[in-house]
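Consider the single chain below, provided in structure tokens and representing the form predicted alone.
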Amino acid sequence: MGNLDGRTAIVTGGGSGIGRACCEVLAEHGAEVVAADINLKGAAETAEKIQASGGKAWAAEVNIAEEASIENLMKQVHEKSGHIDILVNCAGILDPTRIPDMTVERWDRMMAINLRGTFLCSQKVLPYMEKEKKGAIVNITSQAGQVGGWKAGINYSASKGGILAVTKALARYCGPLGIRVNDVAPGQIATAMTAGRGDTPEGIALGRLGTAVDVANAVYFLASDLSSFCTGMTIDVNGGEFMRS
């Protein structure tokens, strides 16, 4: 039920990180991968990479905060690929800013790409998935955006909470499409975007950091039909720091 032979799949941010590891994951399940970023360079490695393995991926360039570039990536695919299957929406930068210290710029900066472009990108998939009546929208959250502030600056916990509100409410509309819609919150992960912050494994309760592919397994567990029963729903990949009642 896991196998994703014939099925397309957008991972935004694909060039890098989480995004990679998606990629890379989706693509070893049988998925013609296109690892979106605004990072061309980086996600012609990840496509390159994966090619070497034997997998199918490919490389676009994208700017989530920008709605045009999105419909062109969308369209893009639509026409090289036939179908759209599968998005992940990983994209988003991180910002340790304190309170104190934020600004209207860096506020607004956040929200336009973890949150708006989050939203983006899934309104403009919908009507390739609308038309093939299935679909699966994997969109990456935070354990700030559930427990608020932690080791991230305001802007980004409230960008990825709102990210968790835009999942329940795509997964209400989207059911009768035949579209599933749920979410991944990584906990204290290890890439090159969270080095040097300072993180640590005191308080997991298994006792280390996680890693990209511990995040992208839960995503492709979402994205197959595995998943066949699940949307509007939350997968935790924290090693146990946070445990919900």
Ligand SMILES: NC(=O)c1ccc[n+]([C@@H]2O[C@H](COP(=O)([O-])OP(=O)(O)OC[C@H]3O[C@@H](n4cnc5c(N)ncnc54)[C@H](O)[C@@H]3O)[C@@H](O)[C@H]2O)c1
The other form holds:
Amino acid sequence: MGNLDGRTAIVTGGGSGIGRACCEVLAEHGAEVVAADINLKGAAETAEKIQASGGKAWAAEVNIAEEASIENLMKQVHEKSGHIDILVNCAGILDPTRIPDMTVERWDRMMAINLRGTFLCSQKVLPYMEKEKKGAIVNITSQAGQVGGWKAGINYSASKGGILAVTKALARYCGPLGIRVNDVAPGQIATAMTAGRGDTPEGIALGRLGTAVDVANAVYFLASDLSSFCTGMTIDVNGGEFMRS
Ligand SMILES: NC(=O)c1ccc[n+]([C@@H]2O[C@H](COP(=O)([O-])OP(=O)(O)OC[C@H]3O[C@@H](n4cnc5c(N)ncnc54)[C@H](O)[C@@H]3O)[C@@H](O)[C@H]2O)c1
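Having seen the form predicted alone, the form predicted in complex with the ligand:
Complete assembly follows, chain above in first position.
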């Protein structure tokens, strides 16, 4: 049930960190992966790494803050692969600006990338998934969106909280179309985004920071048929730092 042979997966943010790990894990399970990123060099490195270990991958440039760029990505992938089965919305930015220093520009940029970008990528992939009457969308939110991140700016926390709501709204709309929509909420994961922040395992029940692969494994579960009756849900990958009741 977990086999992704014959499926095409687009991973935004596939040029680095968690997105790169998602590309690698989905490819290991048989998917043809499109590493899509504003950083084409990083995306190309991801694709080369996967190809070198025998997997199927290619790179594409996208700016998820631009509607036309997203439309072009979906069209390009569909023309090349014939179908789009999985979308992982992983591209994002972090901004640690404190509340008194927050500006309209910083707020709007964050929303345009993290929140609107996640929605637009999902909206633009839907016609292609609808054609196949199946598909899986996995959005990367954050613990910051659940608890109000103490290390992230309020704009970041709001954008990730927004993704939690977008996921549920999409899941309700997409269920009858055979398309599942879920999200993964990472806690503190060691990547370029958090490098230099001085994160420590304090308060994490498992006593360590997370890895990109820890997150990618949860994404794989939600992208594959292993999660065939799951939609509108969130998997927390945080080492037990935040536990729900
Ligand atoms: N690292 C963590 O602790 C952590 C925790 C919770 C959530 N997340 C989320 O996981 C996702 C991946 O983060 P990461 O830690 O791997 O960071 P990262 O900086 O390594 O990767 C982010 C990627 O997104 C790309 N990107 C940024 N803006 C883009 C745009 N406009 N269009 C297309 N691509 C764009 C970047 O080029 C980069 O390759 C993000 O959404 C982040 O918010 C990370």
